[in-house]
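Only one chain is shown below, in structure tokens, and it's the form predicted alone.
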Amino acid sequence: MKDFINNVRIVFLKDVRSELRTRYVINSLLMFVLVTISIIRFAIGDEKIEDEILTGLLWISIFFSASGGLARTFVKEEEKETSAALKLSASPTEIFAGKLIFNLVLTFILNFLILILFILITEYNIKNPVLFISVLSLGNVGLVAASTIIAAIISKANSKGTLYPVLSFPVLLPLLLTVINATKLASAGINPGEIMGEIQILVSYTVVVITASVLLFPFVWED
């Protein structure tokens, strides 16, 4: 066990060393918030818009945002030709906790400041903020990890670029639609009990994807 969370630990350091070195994903995730949150707000501009329809437009702009930069976590080791090193310093199981991690830590952050940038320039209104944050973080957790391993099996593929959209959209839709609900009813200070179901779909989800990730990626890995 302590084997393994070093080889994570490496890995992950490893993904951030290079990103701060390189800031190609940071960069390109940043001009993307701040060019969506923009136009956004031109095309609101004066007028007020209801929660829920905000509550879309929010989880559009995640979206889109994490996958400019989740869908090259993979893609770049077979560009760098760092793939064959990385297999032969940990196993594919380390190699994906430790992607997944990174990941997570990235998505993240980069959703605290779209939430930010949103909530200013829209004016969103959030009654219950505790419920809202959590619902939040279970669908951030749902799409990363769904969204690391569709990164893996494209990056073995030759239309990278065209086939992420493809893969996603039909694994990702379940839970989009579970998310925008669950958070839609938190941000209208709802009683808790009342969207357990939805944050119990959130984490079977979850559960899932992550099971369903490990078992698969030590064959696409090693493909």
Contents of the next structure:
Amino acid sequence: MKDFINNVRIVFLKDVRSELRTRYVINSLLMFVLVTISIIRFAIGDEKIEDEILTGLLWISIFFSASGGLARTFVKEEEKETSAALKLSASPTEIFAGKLIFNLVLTFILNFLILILFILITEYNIKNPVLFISVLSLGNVGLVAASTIIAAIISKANSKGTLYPVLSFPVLLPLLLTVINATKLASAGINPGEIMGEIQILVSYTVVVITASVLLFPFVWED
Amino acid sequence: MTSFSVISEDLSKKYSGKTIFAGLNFKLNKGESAVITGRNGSGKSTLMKIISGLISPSTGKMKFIKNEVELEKDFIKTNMGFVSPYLNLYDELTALENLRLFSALKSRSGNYDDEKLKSYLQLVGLYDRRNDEIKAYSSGMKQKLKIAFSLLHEPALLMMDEPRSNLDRDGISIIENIAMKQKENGILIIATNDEDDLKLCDLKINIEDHKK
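Now show the form predicted together with the partner chain, given that the preceding structure was the form predicted alone.
After this comes the whole thing, all chains and molecules, with the earlier chain placed first.
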């Protein structure tokens, strides 16, 4: 177990160092976030938008920024032909776990930024911040878990650019429907007990996707 | 004394219904070497990828035996070095950082011996450029770094796919010295059509003889 954790940490730190030096994902994601938030701001104008609609807009921003960035983690390894060296040095599960954690950190930073900008430019009213952040975090973990394995699958395909939204939409649909509803209710300030069903679905979805990913990834990665 | 053997059992590979090779059997013991030859596109690199575990064969199996015990997949990685045109290291890392990264991963403990890594860089003539990001390297220098990468943990099996690519005279001499040393201490497999490499090895595997 200690060996596993060591190698996961090394893969994660390698990705952090690579990203800080190349800005392969960060720059494009930051621009995407700024452009998306600006468009939302221009579209809203002086209108008073209901919180339900703002929740939908928030998740549109999160989903598309994730689709722009998370897919790159494995595509970059294939395009630069560095995957062979990685395959010869670490087990598939270690590589998957390292990249999953890197994607989680990246997405949490990005979504924090999206949320701050979103609150600043709209009059988004969060009545139960603790529950709201909890739901948003759970949704993010599910989104990243599913996106990471999809990114690994599309990195082997020829048409990498177009495949991510096509593959991810049906897989992420149950998660998105649940998390949008839960976020809407959390922002409206209801008691945690009232969205326990949604929270259970989010946790179950994440556990199932991570388990399936760990089983599937060696086949995707090694052939 | 440690014994080590590499055994190919009835390997075959098909792509889109087309047989690349079939019925490939060989056994190499410590102190032996093989060269894989064949025309361009005949499947030399495919066979190298299968031996290294990068891809799976359509049928058959590769076995790695150390001290009469068959090694599991994860343990083969620490016993194998690989140089190939389709294996690149990270451009955004320095030569030393690349070796530290892969040495730490292969050791599975997160540790590496910096002095040893520096000695590999010295061996391939890259010590003075060890702290440069390798995106600034020429193709020959990158090839030398791949050779240093292949030597991590002194592999029992060293595999070299077209090892002379992009190398100058000094680089070729380094390759020849490493190959001679590997023949004494472990197993060497080279995929090439270069006449000098053909002379280096004991066993010749011609892919053309294994097409159905």
